[in-house]
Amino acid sequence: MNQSNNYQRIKDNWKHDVKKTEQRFPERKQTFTTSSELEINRLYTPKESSETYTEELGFPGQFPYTRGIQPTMYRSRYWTMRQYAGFGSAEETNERFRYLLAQGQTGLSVAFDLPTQIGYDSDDPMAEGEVGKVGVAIDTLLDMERLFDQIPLDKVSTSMTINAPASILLAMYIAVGEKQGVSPEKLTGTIQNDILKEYIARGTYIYPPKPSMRLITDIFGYCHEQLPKFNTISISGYHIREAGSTAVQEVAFTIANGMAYVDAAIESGLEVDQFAPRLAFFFNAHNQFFEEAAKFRAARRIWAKIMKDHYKAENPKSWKLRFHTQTGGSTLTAQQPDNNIVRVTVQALSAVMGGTQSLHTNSRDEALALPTEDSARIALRTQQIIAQESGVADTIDPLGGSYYVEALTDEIEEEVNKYLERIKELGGAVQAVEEGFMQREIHQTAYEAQKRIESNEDIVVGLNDYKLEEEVNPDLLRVDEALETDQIEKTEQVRNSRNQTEVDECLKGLKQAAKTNENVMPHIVAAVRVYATVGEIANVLRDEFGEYTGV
C-alpha cells in the first residue's frame, strides 16, 4: 500500500471512530465557530500525507495517540475538573467537597494527612502534631463514612492520593459504597498507589520495595475481579517533578516505574490486557508552556509503543496513556501570591493543549497555607474559563503540526528513551531506585536550578526580581489545634464500641495471608468492615514485611 492510500485508510478509520463516539458522547455543539463566526474544524491535518505523519502523529484516538486518546477529545466532553482537597476532620473536608461540587467541579480528589499516608492512627505517638495538617485525618471506616456523607459514590468519581496504605483506603471506599448501596463494580475513580515514586521523591513509604510491589499487584488482581471501572494506580511523575526533575526526567522516570509495575503484575500471573487498561498516569505542569504541551504528547506516544511493541498488548485500551495533571505547586511563590493565578493559568493551558483527561489547578495561596474557600474557587474558575471562554477546546490538538512543538515532542521522546535504556541497563526501575540512581539525577538537576535562581540567571517574578517593599498578607486557612484531640477521642470511641473479637479474627486472617502468596485485599476489606483502624492493619503488615529506612 502506497503512502497516500495508507494515510487515507487511517483517516477513514478515524472518521468511523468519530461516528461511533458521537453516538455515546455527542459533540457539545453542532458547529464550532470563532468570535468572527469562522467555522472551526474538528481536526487540522497536513495538506499532503507523509510517512512521518502517519507513523508519529496519526489521528486522535488511534495509535500512537500523539494527538490524543479519544477521537473527538474535548469537542464531546471537557476534561474532568478534579480539585485536590482535604484538611482537618472528615466533616470539614466533606463540607469543602460539597462546596466545590456545587461550584461545578466534576470529580473529587482526596488529600490525606501525613499520619494516614504512612499508616499511623491519630493517637499514635508518631502522629503527634500532624493530624489533619496537610490533608484529612482518616483512622477508621467511620471517618470515611463522614468524608463521603451525602455524596453518592455511584455518581461521582474519586481520586485518592494514597500510596503505602492504598489497599486500606481503597477497602474503606468499597465499604462506604456498600453502605450507600453501591456495589464495587459501579465504583469509579483512582488510587495513586505508586510506591516507587515515594522512594524516589516523596518519602511516605512504609514497607521495603518488594513487599510494596506485592501489595500493588494484589490490588491489580482484586480490582480486575471486583472493581472493573476503577483505576488501580496513578503512576506519578508529579512528585518527581516537584522534587526538582526536568520535564524529560519526569516522563522518563514515570514511564520506567510504569514498566516496573507491568513487569511485576505479569510476574504475579496476570495477563497484560487484564490490568493495563486500568493503569493511569499523573503528571505535573510547569511554566514552560510549549515544553509542557510537547511533554504530554511525547509521553503518550512512548507509552503506546512500549505497550504494543515491548509487552505485546493486544487491546488498544492497553496502549493508551490516560493522565491527570496538576499544576506545579513548587512553582508558586509566597511573595505576591496573586501572581500565582497567572502561573496556574499558563500551566493549566499547557495541560489542556497536551490533551489531559483531568486537571487540578492549584490555589494562589498554596505557598503560604492550605487553600481558603475563595482561592479554591478562583482555581476552579480558571479551568472553567479555559474550557468555556478561550476556545482552545473546540478543535483537537491545536498545537499539532507546529514546527516547534513537533520538534520538541520528538526531542523529548528521544531523551526519555535514552534514560529508559540506562535504567534497563541498571536492571529496571526497582533496582535503579534501590541504587539511588533516579534520586541522584533529580538532586543534581534541582541543585543546578536553584543556582540559576540565586544568580538571577533564571527570573522568578516577585521572588528574585520585580520585588515589592511591603506586601499585604492575604487571609490564610489555619487548622484548629483542637482537631487532634477531637480526632483521638473519635478513634477511641470506635475502638470501644466495635466487636473486638471480629477485629482480632480479621487481623489474624490478614497476617496469615501476608505470610503466603494469597491476595491480602479480601482480608483488608473484611478488617475495615468491622472497624479495624488504618494503624492496626498497617502494623500487621509492618510486622510481616518490615519497614524501609531509605537508601
Contents of the next structure:
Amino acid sequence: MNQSNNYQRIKDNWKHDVKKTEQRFPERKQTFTTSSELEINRLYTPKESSETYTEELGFPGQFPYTRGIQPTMYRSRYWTMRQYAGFGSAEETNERFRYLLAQGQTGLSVAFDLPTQIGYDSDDPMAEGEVGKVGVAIDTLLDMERLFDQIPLDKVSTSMTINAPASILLAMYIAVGEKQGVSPEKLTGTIQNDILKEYIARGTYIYPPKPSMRLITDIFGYCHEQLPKFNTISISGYHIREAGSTAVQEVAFTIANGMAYVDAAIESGLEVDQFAPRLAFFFNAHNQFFEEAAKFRAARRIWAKIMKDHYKAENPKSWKLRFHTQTGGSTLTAQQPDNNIVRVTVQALSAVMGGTQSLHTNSRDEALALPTEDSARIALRTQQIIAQESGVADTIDPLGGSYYVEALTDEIEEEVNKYLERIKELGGAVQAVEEGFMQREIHQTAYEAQKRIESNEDIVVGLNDYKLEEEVNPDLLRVDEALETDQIEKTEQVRNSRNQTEVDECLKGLKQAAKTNENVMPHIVAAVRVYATVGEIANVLRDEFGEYTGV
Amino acid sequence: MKPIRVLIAKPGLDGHDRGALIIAQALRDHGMEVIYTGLRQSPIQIARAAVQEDVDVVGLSSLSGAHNSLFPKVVAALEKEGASDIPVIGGGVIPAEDIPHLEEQGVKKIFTSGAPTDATAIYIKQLMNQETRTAPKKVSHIGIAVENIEQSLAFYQHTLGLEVEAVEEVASEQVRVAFLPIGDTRIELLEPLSDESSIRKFIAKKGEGIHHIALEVDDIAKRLEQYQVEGVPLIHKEPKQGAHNSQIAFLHPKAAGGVLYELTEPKGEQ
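Now show me the form predicted in complex with its partner chain, since the one above was the form predicted on its own.
Okay, now the whole complex, with that chain kicking things off.
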C-alpha cells in the first residue's frame, strides 16, 4: 500500500472514531473560534503525508498515541481537576473535600498521613508527632466512613495516594461503598499502589520488594474480578522527579517500573489484556515548558510501543498510557511564595499541552506548609482559567508538528530507551532498585542541580536572584497538636466496641493466605468490615513478609 | 587535625531525603566525615547512633511538619545518653515562627528552605572551633545625618532634654559630630564639612535622617573575617581607627535590607 493511501486510511479511522466518541461525549461547542472569529479546527496536520508522521505521530486516539489517547481530547471533556488534599482528622478533610467539590473540582484525591501510609495506628510509638500532619489519619473503617460522609461514591472518582498498605485502604473504600449502597463494580478511582518508586524516591515502604510486588498483583487480580472500573495502580514518576531526577530519568524509571509490574502480573498468571487497561501513570510537571510537554508525548509513545510490540497486548486499551499530572512541589520556593502561582501556571499549561487526563496544581504556600483554603482555591482557579479562558483546549495537541517539540519528543524517547536498555541489563527494575542503581543516578543529578543553583549558574527567581530584602510571612495552615490525642482516643473506642472474636478470626485467615499463594484481598476486605485497624492488618503482613530497611 | 564527624538523621516517618542526602554530600565536600542514618529513625536511635559513631554534631531533617515534636526529643535523648555536649542542628520545611520554640528546646540552629549548603558547613566549622559568635552587646550609637548641628540641637536639647557630651571634627571623614548620651547608648549627629563628605552625599540623595546604627561587639577583626568567608557584603574588610581609639568597620547596606550598620569595638580598659 502506498504511503498516501495509508495516511488516508488512518485518517479515516480517526474520523470514524471521532463520530463514535461524539455520540457519547459531544464536543463542548458546535464550533470553536478565536476572539477574531477564526474557526479552530479539531486537529492540524501536515500538508503532505509522510512515513514519519503516520508511524511516529498518527492521529489522536490512534497508536502510538503521541497526539493523545482520545480522538477528540479536550474538545469533548476537559481533564479532571483533581486537587490532592488531606490533613488532620477525617472530619476536617471531609469538610475540605466538600469545599473543593462545591468550588467545581471534579475528582477527589486523598492525602494520608505518614503513619497510615506506613501501616501504623495513631497510637503506635512510631506515629508520635506525625498524626494528621501531611494528610488525614485513618486507623479504622470508622475514619473512612467519616472521610466520605455525604460524598456519594457512585458520583465521584477518588484517587488515593497510598502504596504499601494500598490493599487495606482500597478494602476500606469498598466497605464504605457497600454501606452507601454502591456496589464495587460501580466504584471509580485510582490507588497509587506503586511500591517500586517508594524504594527509589519516597521512602514510605513497609515490606521488602518481592512480597510488595505480590500484594500488587493480588490487587490486580481482585480488581479484575470485582472492581472493573478501578485503576489498580498509578505508576509514579512524580516522586522520582521530586527526588531530583531529570525529565528523561523520570520517564525512564517510571516506565521501567511499569514493565516490572506487567512482568509480575504475567508471572502471577494474569493475561496482559486482563489488567493492562487499568494501569495508570502519574507524572510531574516542572518549569521547562517545552521539555515537559515533549516528555508527556514521548512517554505515551514509548509505552504504546512496549505494550504492543514487546508484551503483544491486543486490546488497544492496553496500549494507552493514561496519566495524572501534578505540578512540581520541589520547584516552589519559600521565598516570595506568590511567585509560585506563576510557576504552577507554566507547569500546568505544559501538562495540558502534553495531553494529561487529570491534573493537580500545587498551592503557592507548599514550600512552607500544607495549603490554606485560600491558596488551595487559587490553585484550582489556575486550572479553570487555563481550561475556560486560554483557549488552549480548543484544538487537539496544539504543539504537534512544532519542529522543536517533535525533535525533543524524539530525543527524549531515544534517551529513555537507553536507560531502559541499561535497566534490562541489570535484570529489570526490581533488581536495579535493590542494587540502588536508580537511587544513585537520581542523587547525583540532585546534587549537581543544587550546586548549579548555589553557584548562580541556574537562576531561581527570588531565591538566588531578584531577592527581596524583607519577606512577608504568609498565613500558614497549622495542624492542631491536640488532634493526635483525639485520634488515639477515637481508635481506642473502636477497639473496645467491636467484636474482637470476629477480628481475630479475620486476621488469622489473612495470616494463612499470606503464607500461601492465596489472594489476600478478600481477607483484608473481611477484616476492615469488622473494624480491624490499619496497623493490625499491616502487622500481620509484617510478621509474614518482614520489613524493608533501605539500601 | 581530625576531621569533623557529623550524623545526618531523618527522625520520624518522613521519607523525603533529597535534602538530607544533598547536605551529607556537601559536608563531605567540605572535608567532614558524614554518617547518614537512613529513614525512619526514632529520637533514641538517633541519639545512640550519635554516641556510637562518636560524632561532633547531629543534623536533623524533616519535611512532614513533625519537627516541633521530634527535634526536641532528639535533644532530650542525647541528654539521656549522657551526650548533651553534642549540638543538634536542623533543617527542612520549617516555618519561621517555629524556630524560637525549637531553639528554646535546645536545638542550636535551624536552616530554613533555600539556605545554601555552604552556610551549614561554615556554621558547623565555626561551632566546632568555638567560633560561633555572640550577639552584639548593645547599640553603641545611632548616627543621624543633619545639615547643621546647631540647628538640630534644639530638638535634642530642649524638646527631648538630652545633654551634649562632646562636639568634635573628624577631618578624615570631613564631618563634625556631636554625641548625646541616652541610657547606655548615644545619639550621634553628623554634619558634613565638605562636598566630599559621605554625609553630604547621603543628604543629597535621601535628605536628613537616620544614617547608620552602630553596634558594639567583641573581637571585631575576627567577626569581619568570618563575615568575609560567609560572603556578607562589607564596606570595610578590616577594622579601622574610629573615635576614642575604638576599632570600627561598616557593613554594606545590602547585607541588612538597606540599613547601614557600623561595628565598633571600644578600646580596652588599660
